[in-house]
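One chain comes next, on its own, written as structure tokens: the form predicted on its own.
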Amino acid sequence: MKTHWAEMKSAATSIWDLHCHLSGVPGDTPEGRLGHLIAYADRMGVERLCVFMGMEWHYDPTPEAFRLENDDVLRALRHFPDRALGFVYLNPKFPQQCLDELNRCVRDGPMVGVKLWVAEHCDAASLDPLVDRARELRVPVFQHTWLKITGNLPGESTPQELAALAARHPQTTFICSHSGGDWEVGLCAIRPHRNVFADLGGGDPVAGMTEMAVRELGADRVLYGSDIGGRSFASQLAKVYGAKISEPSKRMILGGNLRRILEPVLRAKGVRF
């Protein structure tokens, strides 16, 4: 039986995409690329985009490089303040510079979260000061995680390492990017830690992923994200729309949970949502 897109879209009152990049998108400027993303989002009924990392990202950025990447995002946000939110990109190998950049972009700027990628394993002690500061500012820490058969990148974190970090910082909110890549393992690794949420973004829309996330974590700990421009809105929304879960669960995953996580910092900044 053919299902119409409008019927599927009715499952959510408001879709917020956790996981968006300026890379892999047409445009010569940050605002041009974000404008393209918003045009795509409008076709799919996505209301808000969380954006991080610049037009050209680095695996192991120097403080100067991650500051420039954050400048790209800040510039883009200025053009679309009602449609996009920013997370500050950091490299924990430089603890003091990370704290300075976190204060610049979150405390003194419009950003509402922290993004960590593959520069440093996330169970390293160097993350503790910036995680503590994120907690003080009431923003989540979004950590890339993956388990690769071919072997991870030198500083690439696993969901087990994120679980260890979350156990050290039970009052900080963490998001497990890609649900660990090998999501059947990743979801089980983060399950005991109530302060860790699962991101569905990236990878193919494999049947059963969302159902397992809801079963293992509860629908209130699962977040929709696309990983656009590496993936499409449509393929990643399909993970939620096609899942055999309740309609209230779909609404939480597609936007309700992310709004709840970000509510303290959004209210503090006077952002309407």
Second form
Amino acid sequence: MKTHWAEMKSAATSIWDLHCHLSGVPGDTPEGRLGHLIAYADRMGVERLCVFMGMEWHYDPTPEAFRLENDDVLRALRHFPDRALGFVYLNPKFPQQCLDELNRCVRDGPMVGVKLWVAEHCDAASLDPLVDRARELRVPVFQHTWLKITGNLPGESTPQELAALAARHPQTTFICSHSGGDWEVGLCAIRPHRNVFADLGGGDPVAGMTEMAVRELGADRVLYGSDIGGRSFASQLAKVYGAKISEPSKRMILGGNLRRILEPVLRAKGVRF
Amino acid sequence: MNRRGFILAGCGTSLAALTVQPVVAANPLSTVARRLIDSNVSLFRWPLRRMPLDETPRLLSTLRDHQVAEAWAGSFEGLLHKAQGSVNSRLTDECRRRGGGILRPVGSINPRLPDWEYELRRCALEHRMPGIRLHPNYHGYGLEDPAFERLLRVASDLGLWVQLALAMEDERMMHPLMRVLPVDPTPLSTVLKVVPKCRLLLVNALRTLRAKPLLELLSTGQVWVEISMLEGIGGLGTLLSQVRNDRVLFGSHAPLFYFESALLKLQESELTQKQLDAIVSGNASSLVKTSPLKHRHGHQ
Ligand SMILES: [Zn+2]
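Target state, the form predicted together with the partner chain; input state, the form predicted on its own:
Full complex below, order starting with the chain above.
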């Protein structure tokens, strides 16, 4: 018996994956790779995938490079409009080009969020214009964070830096990717800021992570994401399924919270969900 | 319903209900569920964090919910305690008293400690353990150390299989005072050649050991690997397209990892019935049966 997403996509229960990539996935084209991901999503009962960054990644992309990465995602989205959503990848070192790309991909295109990776520490002032614009467009800012005892990349943000940014922009919705990596520290760093959500994805399925996130932030600030293709749906869904938390909390984490965050922009774009 | 259908339907049912508690037990008992063998669990306290299942009854309850018939239990105490005799006695006692007939003790041996051979014999002859677990990175030696070869030799002579843990956790998020690099498996192929009786299960290995070095080790016929740290989209299917089907065991790394992670890997990849049977228990059984002293391997 196969798990069919269609059988379980009732609005209240369907699983939305916040954090998916086209890298680390077989396929020669963006749509080929996304189709591959969706085939596995079907097996795991995941209805929608938020996708960001292209076939080939750049730590510190030029505007041309991030536009090309976004083109990959736009192309993939066209093939699976009912299964995937896109976040626009930007490099804050290029403020004007970021605003232009936000307009191209979000205001005038189908994308519903912003993705920032490791080009610039996220407490830098250069982020302010794009964060303001994201708020105007009513989309969340998904910021990679990882607190590494092995040493961060030159532009790689910590959850503390995201907390500083969030304090400057209390009306913008932020998502703390990987819950800061070292999540016992990261969750506490973002805890005071109600406009910051925790992404569970991308780290090992260490038991207790989700319980701590729910305990410290409340289940309404915790989001399931996988970080596929680098990870598996299995290890990341297990963080929710295996957690000793209530069933309503699991439902919020697996999709309810993300739908709540994206509802304004999805409604504005006329996306049915 | 066939065995494969059992697991998938089990997960499907629970996905619809948004719970995997319990994934497999949502259905009537099946042969596959009754024979699920978890090759990698640990008892007692992780030194740096409390975890939801770090009390044996809680761990046992989750294993039972998922129809685990047998789990090979090492001890977190074995990482840092110097009194390994005490560690192994306590582990054996815990498995016997609170293991519910499911937990089988896997002893910790540190060949850098004096008279470790005595402790090894104790694991085999007194505690009647089926195998031991090694943590070279926590114990401060590399696999090129002559003590490692000697340990494999004595363990094999005693009929013990050996679990070699390459890591316990992601090195990026370790405590600053307890940074432990993964074990370098490079010397293994050479060492195994001179200890042909050795049966080695690599645990927590698949984050750092992949591709050609992994394939070469598995092709020796002396090495098995478990899936707790296997990642990537459809990772298990990909792995099985590269390696012998008889080499891969189910392992959860619970309670440090959520048990469900390993279980859901069986659903994520499309596996044949034969592959599924082999992973959930067949390969673990044959690893045990390969023992020249298998008559000693009954339950405690
Ligand atoms: Zn990612």
